[in-house]
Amino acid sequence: MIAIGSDHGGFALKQAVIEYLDSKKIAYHDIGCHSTDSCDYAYSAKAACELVVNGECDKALLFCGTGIGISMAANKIHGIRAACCSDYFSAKYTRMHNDANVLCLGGRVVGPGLAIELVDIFLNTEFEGGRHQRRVDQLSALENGTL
């Protein structure tokens, strides 16, 4: 199950990605927003990321105007490793090397075609582990104040 959320700036792109998820029969939980009415990305980030942290969802896809604000909010949630991506290489390697569990995209930066490619690679790329696990552990230590 994938958590999915946005603010008003990412709403249209979220809807395009939902159509893709539906076509692939990928289960998701849409926490909103549900229109282009102004809303704040921090609330969507929190709701979606909590679903990941508590194990109800494996990953989250988040959308705002640039992808940056919602990624900053997501990264404030303990246990979240969110990456704002706008290219294939970053979306692939943030999974392979960083074990990112949240992908953030900008509705005013990334078009629907590219967004679907990025979502597809993010959802289908496995974490390599190995030497990269040490670095992910260091991120957790930073988060816990033990590094």
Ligand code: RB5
Given for the second form:
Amino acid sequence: MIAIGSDHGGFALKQAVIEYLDSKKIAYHDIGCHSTDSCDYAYSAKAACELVVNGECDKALLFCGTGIGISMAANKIHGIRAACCSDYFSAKYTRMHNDANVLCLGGRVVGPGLAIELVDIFLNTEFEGGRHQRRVDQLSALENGTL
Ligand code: RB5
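Structure of the form predicted in complex with the named molecule (previous: the form predicted alone):
In what comes next, the whole complex appears, and the chain from above leads the way.
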């Protein structure tokens, strides 16, 4: 199950990605927003990321105008490793090396075609582990104040 959420700036791209998830029969939980009415990305980040942290969802896809604000909000949440990506290499390696559990995309930055490619590679690339596990553990230690 994939959590999905946006603010108004990411709404249209979220809907395009939802169409793709539907076509691939990938289950998702859309926490909103549900229109282009102005809203604040921190609330959407919180609602979607909580589904990841509590185990209801494996990963989240988040959208705002740039992808940046919602990624900043997501990365404030304990257990979240969110990456804002607009290229294929970053979307692939943030899974392989950072074990990112949230992909953030900018609705005013990437078009729907590229967004779908990025979502696809993000959802289908495994974490490499090994030396990268040590570094991901250090991210958790930073979060816990034990690094
Ligand atoms: C909203 O206008 C916009 O600031 C927001 O979607 C996002 O781009 C912030 O990072």
